[in-house]
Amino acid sequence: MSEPVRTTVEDGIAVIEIDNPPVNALSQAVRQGLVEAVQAADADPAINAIMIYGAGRTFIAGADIREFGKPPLPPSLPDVINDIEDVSTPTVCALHGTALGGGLETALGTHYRVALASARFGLPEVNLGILPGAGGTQRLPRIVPIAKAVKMITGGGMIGAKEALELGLIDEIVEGDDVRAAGVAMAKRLVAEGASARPTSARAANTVSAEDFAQMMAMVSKKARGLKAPINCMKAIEAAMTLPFEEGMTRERELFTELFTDPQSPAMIHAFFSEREVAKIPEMKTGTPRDIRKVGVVGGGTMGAGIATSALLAGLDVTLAERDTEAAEKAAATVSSHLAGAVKVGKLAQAKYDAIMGGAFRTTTDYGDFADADLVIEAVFESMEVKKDVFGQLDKICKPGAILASNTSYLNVDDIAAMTSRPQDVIGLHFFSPAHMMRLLEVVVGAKTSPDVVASGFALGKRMKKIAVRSGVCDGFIGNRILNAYARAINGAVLAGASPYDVDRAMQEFGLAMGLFRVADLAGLDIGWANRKRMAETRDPREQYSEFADRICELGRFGRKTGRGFYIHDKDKGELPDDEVLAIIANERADKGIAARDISDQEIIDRYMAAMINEAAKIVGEGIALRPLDVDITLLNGYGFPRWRGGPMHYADAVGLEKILNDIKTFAEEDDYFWQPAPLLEQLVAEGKTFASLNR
């Protein structure tokens, strides 16, 4: 293998190429090679300028993930960047693709920066629970305004070349795709102009008033909701404004180390790697994705319109079917509104919107228009009878090889597939609402689903920029089955003495954006009510069934859409607790002879997590989920579980599986029917193993 850093000389310019496929990650060999190449060029009197660029499709896209969790090897990246900045020879960085994390920090250590128009820049370290620890928090505020530095560092997003030029992050934009030529041209021009070295660290940092910074800190703290990295990022930026550069670097290192040794960073790193592992399933090795260009969607309600929008944004041709012309027109208006929103925020060009509405999207009332579809996704009412009828019709109309998918949230995909002559072509594609915004896609694999169809589901998810998770067939699949379990546990806490408002407060303080009952009101209580009625005939008489949600629904109170649910939804005052709900709960306690007691926030969370983890262990043990990481990714991306806790299985490993098992046994003293330990959990505790050991 050739050296990852190579130097050539062109007309007195030392051209240093970084070639470490696929993304020129900052491995130890790259770091060492950069230092040696830059110092050698600086020591050569024949060299008038230095130009650094990346081979292949990108500059440096960040750290080498193969080094994560391992002892650091010298030279450290902060030292490398300091060495680059300290040379007396004018140094240019030519950027293309992405300059992310340590890549952008490296670029900030050079004296001048030129970029191709397609280049993008960002400091995403906050998404791993850390901060830019190689001078990013100290150099960026010396170049761009503080408000922008705060947004880039605490938000972790990317900006384009045009904005980077406006901010002064880069000095020039070049059209075309020859990044090497762009860098050499700038270097030659600097030599001709007699330009000297221009270290970023020598610049005075931009500043804002203490009052303005305090407001920024307050906004970041509110958004962080328990995440420590954004707060430490702000402290580092403050150091850049108030301390000399060297002292600021020392402070940055202290704040970085504090985060790196905190449990939040391993949790977020686990989430990062798991999102890359989750697509590694057996069918991706044995199956070949089918060519999907034309998509049919049955049903134009909230979910169907969202699925259609997501498919259109992915460049697919979409036909949406509704029961009558009026419903079809309403669905078309919804899709148009979604796409117009994408135009407004810059995710869709106006010309592309016009093309979609002028030809790539249409509505119909005739399933016959699906005759040439490659994939049809059913998104009708959650009723087995309705779905069976739809699939029976689709089977007669759709061409051989067309994939028939159900967006069911709970129902048995095998029973649906049995209504067709092609069960091998039937799959569950469970989108989450709003489907054009939510990242999660459960790919539900039936007993007869072919590997090609499974691979197609994952390919579709990738094209739609979603995170696909493989699930086997069971009631509720991975996510909703776990949701039902922890909802039952939380309902038990309410019957024992907590209020829905106690529960929501505790869950939000734990890190969720919304508590269980607020989410239920937002989604619509009638959805869960319909599912509970569907399951009533199979309910075991030993189950301690909580009736208060049913009593609320019987009053026609379905949440936000009706103005009342667990909360009163007042247009002026917002969400308010409802004394009538508390009375309904109190009446149920009295009917069941339950004496209310004080339930601490910690007990609420312990119940929530124990139920979630226990059901997840059953799901993994049964093979519904392939690995614990599949559960984590499902809960992180579909159910609002705080990313900085890594997912329920990672959380269980962190607090200890023995604690979780002991909690279950404690709660079983109150309800030994529901609180039955999963065999897999008991096995792992007995063997001293973790859920993480099953991810390998």
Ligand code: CAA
Contents of the next structure:
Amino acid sequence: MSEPVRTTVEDGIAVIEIDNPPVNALSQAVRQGLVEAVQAADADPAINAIMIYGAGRTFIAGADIREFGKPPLPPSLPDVINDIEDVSTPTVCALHGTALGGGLETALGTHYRVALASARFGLPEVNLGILPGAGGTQRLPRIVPIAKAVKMITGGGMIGAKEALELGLIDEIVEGDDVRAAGVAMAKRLVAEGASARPTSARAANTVSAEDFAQMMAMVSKKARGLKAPINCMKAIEAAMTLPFEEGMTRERELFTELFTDPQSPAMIHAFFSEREVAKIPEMKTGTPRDIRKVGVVGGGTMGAGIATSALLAGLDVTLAERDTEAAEKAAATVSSHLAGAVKVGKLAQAKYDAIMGGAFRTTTDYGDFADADLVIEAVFESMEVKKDVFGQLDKICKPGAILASNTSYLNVDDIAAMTSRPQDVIGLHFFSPAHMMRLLEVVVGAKTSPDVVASGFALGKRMKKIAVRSGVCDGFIGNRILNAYARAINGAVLAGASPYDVDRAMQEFGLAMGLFRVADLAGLDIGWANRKRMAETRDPREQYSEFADRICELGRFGRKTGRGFYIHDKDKGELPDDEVLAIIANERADKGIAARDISDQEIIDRYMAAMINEAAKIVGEGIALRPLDVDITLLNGYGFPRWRGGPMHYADAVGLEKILNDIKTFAEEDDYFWQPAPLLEQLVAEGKTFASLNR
Ligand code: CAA
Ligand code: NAI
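Please show me the structure of the same protein in the form predicted together with acetoacetyl-coenzyme A (CAA), now that we have looked at it in the form predicted alone.
Everything in the complex follows now, all chains and molecules, and the chain you saw is the first one.
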């Protein structure tokens, strides 16, 4: 392999190129090569300025995450950047693509910065459970205001070149795509002007009052919900404000090490890599995505309108069919308001909005308008009869090769496909509500779905900036099947003595944004009720069925939309616990002869996790999910599972599969029908293996 760092000399400028595809990550060889190249250039009297840039599509995207968790290999990045900053020859960094994490820290360690107009900058370490530990927390506050440093370091997002210039993070923007030329030009100009080295560390840090900082800290803590990294980021920024640079660096190292050795960081790194691994499915090799430009959506309710919005935001042409003109108009208004929301937050340009509403989007009541669609996504009521009817009609109208997709939450995609003469073109595309916001897309592969159609589903997900996960056909697919399992376990805990409010508190303390019952109230209790009624015919008599949710629905209490559900939703006071709900639960306990006992928060979580992991192990064992990591990504992106716990399978490995199996066996003493251990879980325990061993 060629050296990842190369120097050439051009008119007295040492031009240092970093070439470590795909993203120029700061591997040991890059770190070593970079510091040696800079120091050699500094020692050469013929060199008047140094210029550093990245080859390929981007500047440095950060530390090499694949080295994390392994013994450290010198030189360390903080040392490398300090050494670069210390040279007396003026040093320029030319940036394109993304300068992220250690990449941006490297840039901050050089003396001057120029960027292409398309370049973006960020410190995403917090997303990996760590902090910018190579001086980023000390140098950034010496350039940008504290509030901005807090936002960038604790938020982990990116900013564009224009904002970076305004903030003084870069000195110049250059149009075009020749980053090397931009860097050389700036270096030459600096030489001509007689500019000298300008170390960031020598500047005074920006500050805010202790009061203002305490306020920022309070906001960051609230948002962190159990994630430690943002708190340590704040402590490091505080050190930048209050300590000399050297001491600030020492403090940054302490805070970094604390995070680096905590289990939260490996969990988040697992999530990072798994989010990329989920796209690696067999059909990526055997299938070719079909060209999708024109999309039809059937049904413009909650989901149909969201799916149409998502497709429009991805630049596709959309025709949405409803049952009658009134419903079509309502759907059009919903789509328009979703898109207006995207304009408001800067996700969509006003001109694009106008173009969409004036041409790319239309509604209809006639499926005949789908004749030239490349893909039709059905999002009508969750009823097999209605769906079969829709697919029968689509089969007659749509052109050969058109993909016919269902957004069903639970129903059998093979049965739906059987209503057509082209089951190879039928697939499940299961979006999550709100469909234009949620990142998860389950791609449900039927027995006859062709590899091209599967590959098309993944390509569509990517185009919509979603994370697609491959699922086989079963009731509820990966996500909702697991949800049903843990909901049953939680209902069991409620019957045993916990209240819905205990459950929500425990789940929120565990790191979820909302507990199960809050979510149910938000989504509408009628959906689950309809599904339970559908399942009633096939329910096994051995199932310990909890009825309190049905009783609540029978009172017309469907959650937030009716003002009452598990909670009272008060306009002024928010969500309030309700004695009527507690009485319904107490009645059921009395009917069943259950004496309520104290259930600790830990027991609630143990039941929740054991049910989730057990069902997930069944799903992996049956081949519904390709790997354990597919389950993790589903729960992280569709069900609010805390990212810093890495997903249920990662969590299971972390606490030990034996403990999970033992919990299941303990709970089975109360209900041995529900708590049947997954064969795969038993096998892994017997073999002393982990779920992670199945990801490889
Ligand atoms: N280290 C190692 N591998 C990396 C990497 C990194 N920092 N960043 C990306 N990769 C890998 C990906 O895993 C992927 O590999 P495969 O092709 O084998 O799956 C490949 O590079 C391409 O990545 P993407 O598929 O994500 O490509 P993209 O074009 O969609 O996105 C990106 C590019 C914006 C750089 C994105 O990869 C990204 O956000 N990377 C992570 C950036 C990051 O978190 N940097 C901070 C690192 S921590 C740090 O720097 C610590 C410190 O201060 C001391
Ligand atoms: P909804 O009731 O809000 O919308 C359904 C829409 O379909 C209605 O506007 C109705 O007028 C229309 N419709 C019914 N029959 C039609 C037909 N034959 N032709 C054209 N339009 C027709 O329902 P929602 O919530 O949007 O659900 C739709 C589908 O998406 C269901 O299969 C559901 O299971 C699934 N889903 C729902 C989620 C949710 O959170 N609401 C999440 C993921 C999937």
